[in-house]
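Take a look at this single chain, the form predicted alone, given in structure tokens.
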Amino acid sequence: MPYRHSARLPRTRTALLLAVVGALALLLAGCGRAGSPPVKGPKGSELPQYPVVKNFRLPSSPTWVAAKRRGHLIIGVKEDQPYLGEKDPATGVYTGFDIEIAKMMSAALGFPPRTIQFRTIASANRETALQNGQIDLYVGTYTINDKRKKLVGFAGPYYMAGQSLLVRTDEHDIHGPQDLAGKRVCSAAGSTPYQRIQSEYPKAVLVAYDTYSVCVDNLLTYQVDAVTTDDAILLGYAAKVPRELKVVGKPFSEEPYGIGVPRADNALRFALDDALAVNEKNGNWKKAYDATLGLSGVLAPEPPPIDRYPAT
């Protein structure tokens, strides 16, 4: 049983692990429910800041059109997720590298990025929040793949992951994902990294949550073996209580993050691949990166080479 496990633990590091839980749980009461280490992230002036675009227009797109009426862009993102997209439930901030990204197209965009309005949108609702128009955008840790764009459209992508397995420091037979088999694993309901594990490590015992955060928790608390997402994702919570967790083995698949659009605005996705580039090619990209998920400890890679692929 899971807590059989904890009860043969160093009083020291038994100790430990409840103040840590103890604390996920006070941190996260505004989400509900324990989740993710401390928020602990970039400080607002060590951010980059987003010119916006001057009496830019794209009447083409109806999704920016209904946002200029609005006066301000909705985004959907993620706020769980340590250096990527995650929320501060004492002040309700966003941070992350995936929120900056955001704040870079929305200036791109003609709108002042303290004018989003952030929306936190499960794994598995996003085709749905962009589809029905919750949204106009989606900006959290998405993976562009053929499945998706019959649903969606994708601007990028901006950054390349690639799944990975985070345990804790105690775990010594978990190595990749070939070792999986008999072991509670955790991933987001609808997620790649949660269908991939299915389809091929079928012996391992999969768990789903709506957030990586409640998976996490799940690991410190000896519920689950192993938590699998994209590597940048864990690696923002590695860091966060590098004395608990680690990220093992090497990458087992390549996770080209897009920034989700509604599938027939084309002339939105056309817009947002142009301002990735020129904010790739002044510094900005690399900048955000450095103030974000760049204190994982991970340098700044290059850019992965923007797919442009034709309207649909």
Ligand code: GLU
The other form holds:
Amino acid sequence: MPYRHSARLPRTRTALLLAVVGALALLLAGCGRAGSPPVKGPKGSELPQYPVVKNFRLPSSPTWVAAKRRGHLIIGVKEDQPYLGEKDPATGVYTGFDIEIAKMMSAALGFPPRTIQFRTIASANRETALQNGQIDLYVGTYTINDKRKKLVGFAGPYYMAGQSLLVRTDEHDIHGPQDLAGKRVCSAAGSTPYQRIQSEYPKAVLVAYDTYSVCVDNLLTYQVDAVTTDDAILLGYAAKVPRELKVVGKPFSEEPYGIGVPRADNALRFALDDALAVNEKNGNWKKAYDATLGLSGVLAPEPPPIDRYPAT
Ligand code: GLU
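We have the form predicted alone; now please give the form predicted in complex with the ligand.
Full complex below, order starting with the chain above.
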């Protein structure tokens, strides 16, 4: 991974930062120092099992019918968001709360979770991926909003996040979005947090990358002053290197996470709403949360009410 450094940074500090970034990269990769397990991470034994619904059929869903013919689902996710969607580069295995939601949905639709083909898709490419059939579903910190509903459908929400700010622990001037004037703020292209800073805090100097992990690298190397996105995502990065990073202030938006589906596939959307309701009721949702996102330090909330909006 390339890292840029300011020429003004003293050598020793640069070396320290490189070490920190390297350690973070390893932690994010979920593969600490040789022989040592990751600091905190989902333990297979604590994760719920999702029994596959036998003889499930959904002939009115073109997405389901195509997946059935193929034999498995293709699900778009993130791969660099701690406790939400993380890919182990050594094994290729994905873990996190979003991944658990994807597995629940797969089982409910009659496909064994182990057969899911995960595909990493960045925030800016989600709608296109669903529209052109590259993926069947998307589960990756995907905020439901009216603008996106014109392009895709959303089951859920299955979690309520809120926009926040991540800064270095040596930062003392930024406590909320009101303090961002003249500060370099990094977020992911195509995300709602990026758009909110652009429209509501125009004095901030916005920097966009494809992913939040690149923003975090830039924060640790003093290239930017803050990273902004959902609290759920930022708390995960902070939990990995608590001596270097902290989340400040209160969440300043509502980000209801939905499962993205092709817009016209109402049958699929309703089947996923039903599956979410079942898993919230039988305790799987909470078990999955506790074993994944709960590790970033926030106790399981009540899941938000499912918004089963009429067929489009
Ligand atoms: N939930 C926000 C969004 O959907 C930010 C997180 C992300 O980019 O995935 O844009």
